[in-house]
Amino acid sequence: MTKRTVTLIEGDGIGPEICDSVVRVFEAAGVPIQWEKAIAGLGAIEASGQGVPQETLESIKRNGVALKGPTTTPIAGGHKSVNVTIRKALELYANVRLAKSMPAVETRFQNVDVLIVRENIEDTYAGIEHYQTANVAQCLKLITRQGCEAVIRYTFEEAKKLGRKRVTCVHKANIHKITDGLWLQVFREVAAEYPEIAADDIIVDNCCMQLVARPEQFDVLVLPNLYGDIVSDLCAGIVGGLGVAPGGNIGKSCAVFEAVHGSAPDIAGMGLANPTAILISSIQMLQHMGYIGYAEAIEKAMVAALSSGAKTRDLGGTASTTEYTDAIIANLSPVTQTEPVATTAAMDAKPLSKASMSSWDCVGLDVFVHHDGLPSMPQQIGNFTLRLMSNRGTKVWPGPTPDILLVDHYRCRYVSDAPISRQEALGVLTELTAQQVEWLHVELLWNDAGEAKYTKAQGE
């Protein structure tokens, strides 16, 4: 059988020890892969001055798959996070975490088996932030149709491949009606293409409550970046913590699988490290590659070893890293399904859709201004009428100003009765500038066949 080459980044601290466990287990199971070692983390900084050398990125691109141990990023010195660098450089758009009950890990819950898929690039994590005034900071929450579709389609493809029955979309579309509304809309569109898989949705706060009350009710969760970051760690806590939490980062042409815990330099080289998390990550890697038979065999052997009492110290046992690995190898059964299952990259399963603005009309603009106290704005500028002013999202004009905290940042909405051009919108800014209004930035207001593509103010 032809062997696949996989990049192996051992990392720092206990990384080499736990990666060696994976290498030994794979060799014993006869997994048809060969390893190509690369470096990242503190060792890479000491050797080359870079946390992720270009040679490491090229190895991952060349092989398409990597397994990564925990790495250390110095707190000082200006070095970027190794994990973030790899995700951004390789456009790894889906973060995949498995929360599954383990026989040797005592928690308040049993029979938990939840796959959590998190969008990994966009949302507030795009990092587009500005001070608007000395008292007001703003972060842009970017949700794109293509970004949503890529990660949601990946989720359904993965659910189908793994035989999972239900995908739940997590959102806050009751509040973030446009951004999370787009996320939910795309979810429903993609879900319709997978009738064999049940699909539903849940608001993120209710999801968190349900997870700590009855987590066994969930099968697969797909979430935008911010909610996914929080909920995936919550799910890890339900099954025993980050020490048993695997992680995968999936892109169109590359995937990197890793243990999400730290490098634990204080116990490095002492034989105390628990390789469970990276072993489960390697199982996810095999599933991603289509080696379902090998993945199942290794998972069953690990569960059998834990059930027999072979546990490392952090799980309440006495086994060393080597002894625990030996127990897993001793419980391996012959692999019956050795040929890889055909897999389809999510972004190649179907071309990503692209909506058009051809039917949209620009009907006005929101002008954000700096002013202490309610500003005196012109109520008419040409064909534009001032319809409202808001402060922190709450309408403060027209009508009586509510008794709320007012900050020095106001949204002033100018609307026309007919579609406008950008030149006409610019005329509003020209007039406001002439009247010495301290405008900060502008958002155009669009309608699509009479449907507003913008939100109302609270109280409007």
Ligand code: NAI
The other form holds:
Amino acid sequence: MTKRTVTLIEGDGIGPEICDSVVRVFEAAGVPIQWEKAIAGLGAIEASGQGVPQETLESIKRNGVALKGPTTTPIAGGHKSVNVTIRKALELYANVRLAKSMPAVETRFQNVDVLIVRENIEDTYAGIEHYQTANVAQCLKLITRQGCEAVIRYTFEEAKKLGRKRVTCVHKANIHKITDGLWLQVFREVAAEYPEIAADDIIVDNCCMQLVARPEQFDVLVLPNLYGDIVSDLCAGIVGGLGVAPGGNIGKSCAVFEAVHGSAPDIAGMGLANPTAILISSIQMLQHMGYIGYAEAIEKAMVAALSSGAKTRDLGGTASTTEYTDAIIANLSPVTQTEPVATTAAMDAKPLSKASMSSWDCVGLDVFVHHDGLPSMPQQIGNFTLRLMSNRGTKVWPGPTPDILLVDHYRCRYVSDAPISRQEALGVLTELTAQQVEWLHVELLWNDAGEAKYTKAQGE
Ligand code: NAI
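The form predicted together with the named molecule is what I want next, because the block you gave corresponds to the form predicted alone; please supply it.
First the chain shown before, then all remaining chains and molecules of the complex.
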């Protein structure tokens, strides 16, 4: 059988010890892959001055798959996080974590087996933040149709491949009507292409409550970036903490798998490291590559080793990293399904759709203004009428003005009865500038066949 090459980044601290455990288990199971070692992290900074050398990125791109040990991020020296660098350089749009109950890992819950897929690029993590005034900071929650579709289609493809039955979309579309509304709408569109998989949705706060009450009810969760960040750690806690939490970052043409925990410098080189998390990550990696048979065999052997009491100190046992790895190898059974299952990269399954603005009309603009106390704004500028002013999202003009905390940041909504051009919108700003209004930023208001593509103010 031809062997596929996988990039192996051992990382820092306990990284080499836990990666060695994976290498030994794979060899014993006869997994048809060969490793190509590459460096990243503190070791790489010392060797090359860069946390992620270009050769390492080239190796991942060439092989399409990498297994990464934890890396130490130096606090001084202005070095960027290795994980963020890799994620951005390779556009790894989906973060996948498995939260599965393990024997010998004491938790309140049994029979938990949830796959959590988190969008990895967009949302408030796009990093678009501005101070609007000295008192008001703003972060843009950026949600795109294509970004949603990529991660949601990946989720359904993965669910199909792994024989999972249900995908649940997590959102807050009752509050974030436009952004999470788009996320939910795209979820429903993509779900319709997979009639064999049940699809439903849940509001993120209820999801958290349900997870800590009855986590076994969930199969696959797909979440936008911020909720996914929080809920995936919550799920890790449910099955025994970050020590046993695996993860993968999936891109269009590359995927990088790693444990969620760090480099544990306090126990590095002492033979105490628990390789379970990176082993489960490597099982996820095999599933990703279609080597389902090997993934199953290694998982069974690991469960058998843990059940027999072979566990490392962090799980209350006395086994060293090597002894635990030996126990897994001793429990390996022959793999019957050695051929990889054919897999389609989700992004190749279907081109991403692109909606058009051809039926949209611009009908006004929201001008955000710096002012202490309610500003006196012109009520008519050409065809534009001042419809409302709001402060922190609540309507404060026309009256009655509610008795609320007012900050120095007002949204002034100017609307027109007829569609407007950008030139006309610019005319509003020119007039406001002439009247010494300290405008800060502007949003155009769009209608699609009469349907507003913006939200109303509280009280409007
Ligand atoms: P950490 O996860 O390395 O360690 C926290 C505690 O958990 C320590 O007591 C450690 O001994 C223990 N621990 C972690 N993994 C273990 C394992 N597999 N077996 C047994 N015990 C384990 O977190 P910490 O101390 O905050 O970070 C150390 C370094 O790791 C930092 O430089 C940090 O930036 C980096 N880090 C890297 C990550 C990555 O590369 N994915 C993720 C998180 C942190």
